[in-house]
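Taking the form predicted on its own, here's one chain by itself in C-alpha coordinates.
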Amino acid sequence: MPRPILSSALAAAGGLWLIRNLHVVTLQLPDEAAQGAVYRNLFFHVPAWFTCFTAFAFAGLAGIAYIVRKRMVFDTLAVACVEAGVAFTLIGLATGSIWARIIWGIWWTWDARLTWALITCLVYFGYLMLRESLDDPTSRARISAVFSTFAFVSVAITYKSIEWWRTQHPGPVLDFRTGGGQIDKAMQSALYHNWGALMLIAAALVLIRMRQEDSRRELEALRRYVHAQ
(Lines of atoms letter the chains of each structure in order from A and count residues from 1; the text may use other names and numbers.)
(Lines give C-alpha, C1' and ligand atoms only; values in the text may rest on other atoms or scores of the structure.)
Protein backbone atom coordinates (compact mmCIF):
# COMPACT_ATOMS: atom_id res chain seq x y z
CA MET A 1 0.00 0.00 0.00
CA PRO A 2 1.41 3.45 -0.93
CA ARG A 3 2.56 5.55 2.03
CA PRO A 4 0.05 8.42 1.51
CA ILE A 5 -2.89 6.00 1.54
CA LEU A 6 -1.51 4.05 4.50
CA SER A 7 -0.83 7.18 6.54
CA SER A 8 -4.33 8.51 5.82
CA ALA A 9 -5.88 5.18 6.80
CA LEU A 10 -3.89 5.04 10.05
CA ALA A 11 -4.77 8.65 10.91
CA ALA A 12 -8.46 8.04 10.23
CA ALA A 13 -8.51 4.83 12.26
CA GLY A 14 -6.65 6.50 15.12
CA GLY A 15 -8.97 9.50 15.06
CA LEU A 16 -12.12 7.38 15.12
CA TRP A 17 -10.69 5.21 17.90
CA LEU A 18 -9.84 8.35 19.86
CA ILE A 19 -13.40 9.66 19.49
CA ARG A 20 -14.74 6.34 20.76
CA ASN A 21 -12.35 6.53 23.72
CA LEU A 22 -13.42 10.09 24.53
CA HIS A 23 -17.01 8.89 24.76
CA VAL A 24 -16.02 6.13 27.18
CA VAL A 25 -13.74 8.33 29.29
CA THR A 26 -16.08 11.31 29.60
CA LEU A 27 -19.51 9.66 29.71
CA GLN A 28 -19.12 6.08 30.92
CA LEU A 29 -16.36 6.10 33.51
CA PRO A 30 -17.14 7.58 36.95
CA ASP A 31 -15.10 10.24 38.70
CA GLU A 32 -12.14 9.05 40.74
CA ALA A 33 -12.73 9.05 44.49
CA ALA A 34 -9.80 11.25 45.49
CA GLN A 35 -9.22 13.44 42.40
CA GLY A 36 -12.68 13.82 40.93
CA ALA A 37 -13.06 14.53 37.22
CA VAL A 38 -9.51 15.78 36.67
CA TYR A 39 -8.15 12.23 36.85
CA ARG A 40 -9.38 11.79 33.25
CA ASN A 41 -6.22 13.65 32.26
CA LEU A 42 -4.52 10.32 33.01
CA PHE A 43 -6.02 8.74 29.88
CA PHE A 44 -4.03 11.14 27.71
CA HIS A 45 -0.99 11.76 29.91
CA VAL A 46 0.14 8.15 30.35
CA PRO A 47 -0.57 6.98 26.75
CA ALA A 48 1.29 10.04 25.42
CA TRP A 49 4.38 9.02 27.40
CA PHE A 50 4.10 5.39 26.31
CA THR A 51 3.75 6.54 22.70
CA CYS A 52 6.82 8.78 22.86
CA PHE A 53 8.83 6.00 24.54
CA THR A 54 7.86 3.65 21.71
CA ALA A 55 8.76 6.21 19.05
CA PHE A 56 12.16 6.84 20.64
CA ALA A 57 12.78 3.09 20.90
CA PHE A 58 12.16 2.72 17.16
CA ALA A 59 14.45 5.69 16.53
CA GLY A 60 17.21 3.99 18.51
CA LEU A 61 16.72 0.72 16.65
CA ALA A 62 16.73 2.57 13.33
CA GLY A 63 19.98 4.25 14.38
CA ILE A 64 21.57 0.89 15.09
CA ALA A 65 20.26 -0.44 11.78
CA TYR A 66 21.84 2.49 9.92
CA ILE A 67 25.19 1.93 11.64
CA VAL A 68 25.10 -1.72 10.57
CA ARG A 69 23.50 -1.47 7.12
CA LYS A 70 24.35 2.11 6.00
CA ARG A 71 20.97 2.52 4.32
CA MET A 72 19.36 5.96 4.28
CA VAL A 73 15.89 4.55 4.86
CA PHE A 74 16.89 3.86 8.46
CA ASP A 75 18.03 7.45 8.93
CA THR A 76 14.72 8.61 7.49
CA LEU A 77 12.82 6.36 9.89
CA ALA A 78 14.91 7.53 12.85
CA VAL A 79 14.32 11.24 12.35
CA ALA A 80 10.62 10.69 11.67
CA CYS A 81 10.26 8.68 14.89
CA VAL A 82 12.17 11.28 16.90
CA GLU A 83 9.94 14.10 15.66
CA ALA A 84 6.80 12.11 16.47
CA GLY A 85 8.28 11.19 19.84
CA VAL A 86 9.05 14.82 20.68
CA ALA A 87 5.47 15.81 19.80
CA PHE A 88 4.05 13.25 22.22
CA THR A 89 6.64 14.15 24.85
CA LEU A 90 5.35 17.72 24.76
CA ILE A 91 1.80 16.39 25.13
CA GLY A 92 2.94 14.37 28.15
CA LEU A 93 4.59 17.39 29.75
CA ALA A 94 1.62 19.65 29.02
CA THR A 95 -1.02 17.26 30.37
CA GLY A 96 1.14 16.63 33.43
CA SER A 97 1.38 20.35 34.09
CA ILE A 98 -2.39 20.77 33.77
CA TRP A 99 -2.96 17.96 36.28
CA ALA A 100 -0.32 19.38 38.64
CA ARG A 101 -1.90 22.85 38.57
CA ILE A 102 -5.22 21.43 39.75
CA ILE A 103 -3.96 18.80 42.21
CA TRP A 104 -0.74 20.40 43.51
CA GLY A 105 -1.64 24.03 42.91
CA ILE A 106 1.43 24.64 40.72
CA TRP A 107 2.24 24.19 37.03
CA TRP A 108 5.70 22.75 37.59
CA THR A 109 8.02 21.55 40.34
CA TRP A 110 11.63 20.39 40.03
CA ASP A 111 10.70 16.90 41.13
CA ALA A 112 13.38 14.37 40.07
CA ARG A 113 11.01 12.47 37.79
CA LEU A 114 9.63 15.58 36.12
CA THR A 115 13.10 17.02 35.69
CA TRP A 116 14.39 13.90 33.97
CA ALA A 117 11.37 13.86 31.67
CA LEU A 118 12.23 17.41 30.67
CA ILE A 119 15.88 16.39 30.16
CA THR A 120 14.75 13.62 27.79
CA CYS A 121 12.72 16.12 25.79
CA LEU A 122 15.72 18.46 25.56
CA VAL A 123 18.01 15.59 24.54
CA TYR A 124 15.85 14.84 21.50
CA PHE A 125 15.49 18.52 20.68
CA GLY A 126 19.30 18.47 20.65
CA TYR A 127 19.17 15.56 18.18
CA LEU A 128 17.00 17.60 15.80
CA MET A 129 19.22 20.68 16.17
CA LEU A 130 22.30 18.56 15.50
CA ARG A 131 20.82 17.29 12.24
CA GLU A 132 20.13 20.83 11.07
CA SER A 133 23.76 21.80 11.69
CA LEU A 134 25.16 19.05 9.44
CA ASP A 135 25.07 19.59 5.67
CA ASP A 136 26.58 16.33 4.41
CA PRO A 137 23.82 13.67 4.31
CA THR A 138 26.16 10.77 5.09
CA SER A 139 27.81 12.49 8.05
CA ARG A 140 24.42 13.66 9.29
CA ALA A 141 23.00 10.16 9.13
CA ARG A 142 26.02 8.56 10.82
CA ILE A 143 26.32 11.06 13.68
CA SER A 144 22.56 11.15 14.20
CA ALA A 145 22.45 7.35 14.35
CA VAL A 146 25.01 7.28 17.14
CA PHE A 147 23.20 10.10 18.96
CA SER A 148 19.77 8.44 18.80
CA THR A 149 21.21 5.13 19.98
CA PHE A 150 22.75 6.59 23.11
CA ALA A 151 19.90 9.07 23.68
CA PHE A 152 17.58 6.17 24.48
CA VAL A 153 19.43 5.80 27.80
CA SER A 154 17.64 8.98 28.89
CA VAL A 155 14.30 7.44 27.89
CA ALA A 156 15.04 4.34 29.97
CA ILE A 157 15.88 6.51 32.97
CA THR A 158 12.66 8.48 32.54
CA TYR A 159 10.63 5.26 32.40
CA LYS A 160 12.30 3.71 35.44
CA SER A 161 12.34 6.95 37.45
CA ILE A 162 8.82 6.23 38.68
CA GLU A 163 10.21 3.17 40.46
CA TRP A 164 13.63 4.54 41.39
CA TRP A 165 12.69 7.89 42.96
CA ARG A 166 9.85 8.07 45.47
CA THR A 167 9.08 11.75 45.10
CA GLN A 168 6.06 14.02 44.77
CA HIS A 169 5.08 12.45 41.45
CA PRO A 170 2.52 9.61 41.85
CA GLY A 171 3.67 6.00 41.50
CA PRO A 172 2.99 3.86 38.41
CA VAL A 173 -0.65 3.16 37.60
CA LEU A 174 0.26 0.14 35.44
CA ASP A 175 2.59 -2.77 36.14
CA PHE A 176 3.56 -4.58 32.94
CA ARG A 177 5.31 -7.32 34.90
CA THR A 178 2.15 -8.44 36.69
CA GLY A 179 -0.44 -7.16 34.24
CA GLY A 180 -2.05 -5.18 37.04
CA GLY A 181 -1.88 -1.68 38.39
CA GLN A 182 -3.33 0.84 40.79
CA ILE A 183 -6.50 1.62 38.84
CA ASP A 184 -9.81 -0.09 38.17
CA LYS A 185 -9.94 -2.63 35.33
CA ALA A 186 -12.38 -0.52 33.30
CA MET A 187 -10.11 2.52 33.65
CA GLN A 188 -7.10 0.39 32.77
CA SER A 189 -8.87 -0.83 29.63
CA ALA A 190 -9.69 2.74 28.60
CA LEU A 191 -6.07 3.72 29.11
CA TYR A 192 -4.84 0.92 26.84
CA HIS A 193 -7.44 1.82 24.22
CA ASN A 194 -6.22 5.41 24.18
CA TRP A 195 -2.63 4.24 23.88
CA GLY A 196 -3.63 2.21 20.82
CA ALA A 197 -5.31 5.24 19.25
CA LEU A 198 -2.30 7.47 19.87
CA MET A 199 0.01 4.81 18.45
CA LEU A 200 -1.95 4.77 15.19
CA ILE A 201 -1.79 8.55 14.98
CA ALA A 202 1.95 8.46 15.74
CA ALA A 203 2.48 5.85 13.00
CA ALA A 204 0.64 8.10 10.54
CA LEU A 205 2.85 11.03 11.52
CA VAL A 206 5.98 8.92 11.06
CA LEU A 207 4.93 7.87 7.56
CA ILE A 208 4.14 11.47 6.60
CA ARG A 209 7.49 12.69 7.92
CA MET A 210 9.35 9.88 6.15
CA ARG A 211 7.82 10.95 2.86
CA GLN A 212 8.76 14.57 3.55
CA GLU A 213 12.31 13.60 4.52
CA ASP A 214 12.71 11.59 1.32
CA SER A 215 11.59 14.63 -0.68
CA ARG A 216 14.02 16.85 1.25
CA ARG A 217 16.91 14.48 0.57
CA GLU A 218 16.08 14.41 -3.15
CA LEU A 219 15.94 18.20 -3.22
CA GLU A 220 19.32 18.45 -1.46
CA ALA A 221 20.84 16.02 -3.96
CA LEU A 222 19.47 18.10 -6.85
CA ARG A 223 20.90 21.28 -5.36
CA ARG A 224 24.32 19.69 -4.95
CA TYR A 225 24.19 18.49 -8.58
CA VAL A 226 23.27 21.97 -9.85
CA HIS A 227 26.03 23.63 -7.81
CA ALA A 228 28.57 21.12 -9.12
CA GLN A 229 27.86 22.08 -12.73
Partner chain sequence: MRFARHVAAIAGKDLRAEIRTKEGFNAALAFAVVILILFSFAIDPTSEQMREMSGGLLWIVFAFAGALVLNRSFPRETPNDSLDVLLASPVSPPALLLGKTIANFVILIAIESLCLPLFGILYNMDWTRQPALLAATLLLATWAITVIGTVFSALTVNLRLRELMLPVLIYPMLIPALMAAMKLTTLLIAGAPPEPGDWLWFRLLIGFDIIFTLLAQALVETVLLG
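Moving from the form predicted on its own, what structure would you give for the form predicted together with its partner chain?
No partners, no molecules, just the chain.
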Protein backbone atom coordinates (compact mmCIF):
# COMPACT_ATOMS: atom_id res chain seq x y z
CA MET A 1 0.00 0.00 0.00
CA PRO A 2 1.41 3.47 -0.83
CA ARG A 3 2.48 5.36 2.30
CA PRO A 4 0.00 8.30 1.99
CA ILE A 5 -2.95 5.90 1.81
CA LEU A 6 -1.56 3.76 4.64
CA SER A 7 -1.06 6.74 6.94
CA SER A 8 -4.56 8.08 6.18
CA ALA A 9 -6.05 4.63 6.78
CA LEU A 10 -4.20 4.30 10.11
CA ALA A 11 -5.22 7.80 11.21
CA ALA A 12 -8.87 7.15 10.27
CA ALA A 13 -8.89 3.78 12.07
CA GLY A 14 -7.22 5.34 15.14
CA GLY A 15 -9.69 8.26 15.12
CA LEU A 16 -12.73 5.99 14.88
CA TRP A 17 -11.36 3.72 17.61
CA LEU A 18 -10.80 6.78 19.80
CA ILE A 19 -14.41 7.93 19.28
CA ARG A 20 -15.65 4.45 20.25
CA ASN A 21 -13.42 4.56 23.36
CA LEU A 22 -14.63 8.04 24.31
CA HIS A 23 -18.18 6.69 24.25
CA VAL A 24 -17.21 3.81 26.56
CA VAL A 25 -15.14 5.98 28.91
CA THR A 26 -17.58 8.88 29.28
CA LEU A 27 -20.97 7.19 29.00
CA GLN A 28 -20.56 3.53 30.00
CA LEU A 29 -17.98 3.43 32.79
CA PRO A 30 -19.06 4.74 36.22
CA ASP A 31 -17.12 7.34 38.23
CA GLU A 32 -14.28 5.95 40.28
CA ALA A 33 -15.04 5.49 43.99
CA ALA A 34 -12.25 7.67 45.43
CA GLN A 35 -11.40 10.09 42.63
CA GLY A 36 -14.78 10.80 41.00
CA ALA A 37 -14.98 11.83 37.35
CA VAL A 38 -11.40 13.03 37.01
CA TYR A 39 -10.01 9.49 36.91
CA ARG A 40 -11.08 9.35 33.22
CA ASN A 41 -7.96 11.35 32.53
CA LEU A 42 -6.12 8.07 33.23
CA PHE A 43 -7.44 6.59 29.97
CA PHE A 44 -5.41 9.15 28.04
CA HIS A 45 -2.52 9.67 30.45
CA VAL A 46 -1.34 6.05 30.76
CA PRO A 47 -1.79 5.12 27.05
CA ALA A 48 0.05 8.32 26.05
CA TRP A 49 3.02 7.22 28.18
CA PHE A 50 2.93 3.67 26.78
CA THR A 51 2.88 5.13 23.27
CA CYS A 52 5.82 7.42 23.99
CA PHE A 53 7.88 4.56 25.51
CA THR A 54 7.18 2.48 22.41
CA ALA A 55 8.16 5.36 20.10
CA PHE A 56 11.42 6.02 21.98
CA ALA A 57 12.27 2.31 22.04
CA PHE A 58 11.79 2.17 18.24
CA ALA A 59 13.89 5.33 17.88
CA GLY A 60 16.70 3.74 19.92
CA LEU A 61 16.57 0.54 17.84
CA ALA A 62 16.46 2.55 14.60
CA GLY A 63 19.54 4.49 15.75
CA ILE A 64 21.46 1.25 16.39
CA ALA A 65 20.22 -0.15 13.07
CA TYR A 66 21.59 2.94 11.29
CA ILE A 67 25.00 2.57 12.94
CA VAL A 68 25.15 -1.09 11.87
CA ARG A 69 23.57 -0.92 8.39
CA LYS A 70 24.12 2.76 7.40
CA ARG A 71 20.77 2.98 5.61
CA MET A 72 18.96 6.31 5.53
CA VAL A 73 15.55 4.72 6.12
CA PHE A 74 16.58 3.96 9.72
CA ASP A 75 17.51 7.59 10.31
CA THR A 76 14.17 8.67 8.87
CA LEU A 77 12.38 6.19 11.14
CA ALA A 78 14.37 7.37 14.18
CA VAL A 79 13.55 11.06 13.77
CA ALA A 80 9.88 10.31 13.03
CA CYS A 81 9.63 8.13 16.16
CA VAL A 82 11.36 10.72 18.36
CA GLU A 83 9.04 13.50 17.20
CA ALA A 84 5.95 11.36 17.73
CA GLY A 85 7.37 10.28 21.10
CA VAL A 86 7.98 13.88 22.19
CA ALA A 87 4.40 14.80 21.20
CA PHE A 88 3.01 11.97 23.35
CA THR A 89 5.39 12.87 26.21
CA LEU A 90 3.89 16.36 26.21
CA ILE A 91 0.38 14.87 26.22
CA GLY A 92 1.42 12.64 29.14
CA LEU A 93 2.87 15.60 31.06
CA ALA A 94 -0.18 17.80 30.40
CA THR A 95 -2.77 15.17 31.33
CA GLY A 96 -0.71 14.24 34.40
CA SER A 97 -0.55 17.86 35.51
CA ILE A 98 -4.31 18.29 35.18
CA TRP A 99 -4.91 15.15 37.24
CA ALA A 100 -2.37 16.25 39.87
CA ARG A 101 -3.99 19.70 40.19
CA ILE A 102 -7.30 18.11 41.10
CA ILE A 103 -6.15 15.14 43.21
CA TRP A 104 -2.95 16.48 44.83
CA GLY A 105 -3.87 20.19 44.61
CA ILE A 106 -0.68 21.08 42.73
CA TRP A 107 0.28 21.22 39.04
CA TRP A 108 3.73 19.78 39.54
CA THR A 109 5.80 17.95 42.12
CA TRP A 110 9.37 16.66 41.95
CA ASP A 111 8.31 13.06 42.16
CA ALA A 112 10.38 10.26 40.60
CA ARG A 113 8.33 9.61 37.50
CA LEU A 114 7.49 13.25 36.85
CA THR A 115 11.14 14.20 37.09
CA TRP A 116 12.09 11.29 34.85
CA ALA A 117 9.46 12.27 32.28
CA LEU A 118 10.75 15.82 32.21
CA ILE A 119 14.37 14.69 31.83
CA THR A 120 13.40 12.29 29.02
CA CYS A 121 11.63 15.16 27.31
CA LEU A 122 14.75 17.35 27.67
CA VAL A 123 17.05 14.61 26.32
CA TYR A 124 14.91 14.14 23.20
CA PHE A 125 14.48 17.89 22.70
CA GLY A 126 18.30 17.87 22.65
CA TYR A 127 18.14 15.21 19.92
CA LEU A 128 15.85 17.37 17.78
CA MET A 129 18.02 20.46 18.35
CA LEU A 130 21.14 18.50 17.45
CA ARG A 131 19.59 17.47 14.13
CA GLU A 132 18.62 21.03 13.32
CA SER A 133 22.19 22.25 13.70
CA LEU A 134 23.65 19.73 11.22
CA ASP A 135 23.34 20.46 7.50
CA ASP A 136 24.93 17.44 5.87
CA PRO A 137 22.37 14.58 5.79
CA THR A 138 24.92 11.78 6.25
CA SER A 139 26.66 13.32 9.25
CA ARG A 140 23.25 14.32 10.65
CA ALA A 141 22.13 10.69 10.45
CA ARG A 142 25.38 9.36 11.91
CA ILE A 143 25.62 11.82 14.79
CA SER A 144 21.97 11.61 15.74
CA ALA A 145 22.15 7.80 15.69
CA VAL A 146 25.02 7.90 18.19
CA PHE A 147 23.19 10.49 20.28
CA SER A 148 19.97 8.43 20.34
CA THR A 149 21.91 5.37 21.55
CA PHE A 150 23.41 7.39 24.41
CA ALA A 151 19.99 8.96 25.09
CA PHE A 152 18.26 5.60 25.29
CA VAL A 153 20.79 4.16 27.78
CA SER A 154 20.82 7.32 29.87
CA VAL A 155 17.01 7.48 30.01
CA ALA A 156 16.92 3.84 31.16
CA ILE A 157 19.44 4.49 33.97
CA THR A 158 17.69 7.71 34.99
CA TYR A 159 14.40 5.79 35.29
CA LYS A 160 15.81 3.48 37.96
CA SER A 161 17.98 6.03 39.78
CA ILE A 162 15.26 8.62 40.26
CA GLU A 163 13.10 5.94 41.81
CA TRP A 164 15.79 5.57 44.50
CA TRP A 165 15.83 9.34 44.92
CA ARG A 166 12.15 10.18 45.41
CA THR A 167 8.71 8.79 44.71
CA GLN A 168 5.13 9.95 45.11
CA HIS A 169 3.45 8.95 41.84
CA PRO A 170 0.79 6.19 42.16
CA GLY A 171 2.25 2.71 41.71
CA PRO A 172 1.39 0.32 38.90
CA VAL A 173 -2.24 -0.87 38.77
CA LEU A 174 -2.43 -2.87 35.56
CA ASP A 175 -2.55 -6.67 35.78
CA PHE A 176 0.70 -7.29 33.88
CA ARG A 177 2.60 -5.33 36.54
CA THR A 178 0.73 -6.30 39.70
CA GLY A 179 -0.59 -9.80 38.94
CA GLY A 180 -4.24 -8.63 39.03
CA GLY A 181 -6.86 -7.25 41.41
CA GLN A 182 -5.80 -3.58 41.45
CA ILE A 183 -8.08 -2.29 38.69
CA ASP A 184 -11.59 -3.08 37.44
CA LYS A 185 -11.56 -5.31 34.34
CA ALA A 186 -13.80 -2.96 32.29
CA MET A 187 -11.58 0.03 33.13
CA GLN A 188 -8.44 -1.89 32.24
CA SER A 189 -9.93 -2.98 28.93
CA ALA A 190 -10.89 0.65 28.09
CA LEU A 191 -7.34 1.68 28.89
CA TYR A 192 -5.85 -0.94 26.55
CA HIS A 193 -8.34 0.03 23.82
CA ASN A 194 -7.20 3.63 24.08
CA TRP A 195 -3.56 2.53 23.91
CA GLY A 196 -4.37 0.71 20.67
CA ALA A 197 -6.07 3.81 19.25
CA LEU A 198 -3.20 6.11 20.24
CA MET A 199 -0.67 3.65 18.78
CA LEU A 200 -2.49 3.75 15.43
CA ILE A 201 -2.44 7.55 15.50
CA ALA A 202 1.25 7.52 16.45
CA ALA A 203 1.99 5.11 13.57
CA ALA A 204 0.15 7.45 11.17
CA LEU A 205 2.17 10.41 12.49
CA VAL A 206 5.42 8.46 12.10
CA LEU A 207 4.57 7.57 8.49
CA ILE A 208 3.66 11.20 7.66
CA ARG A 209 6.86 12.47 9.30
CA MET A 210 8.95 9.87 7.45
CA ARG A 211 7.53 11.13 4.15
CA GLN A 212 8.36 14.72 5.14
CA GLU A 213 11.91 13.75 6.05
CA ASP A 214 12.37 11.99 2.68
CA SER A 215 11.11 15.09 0.86
CA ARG A 216 13.38 17.30 2.94
CA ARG A 217 16.42 15.24 2.06
CA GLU A 218 15.43 15.28 -1.62
CA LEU A 219 15.06 19.08 -1.50
CA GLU A 220 18.45 19.45 0.18
CA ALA A 221 20.03 17.25 -2.52
CA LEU A 222 18.39 19.31 -5.27
CA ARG A 223 19.56 22.54 -3.67
CA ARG A 224 23.13 21.25 -3.52
CA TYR A 225 22.86 20.11 -7.15
CA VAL A 226 21.63 23.57 -8.26
CA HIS A 227 24.46 25.29 -6.35
CA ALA A 228 26.98 22.98 -7.99
CA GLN A 229 25.80 23.93 -11.50
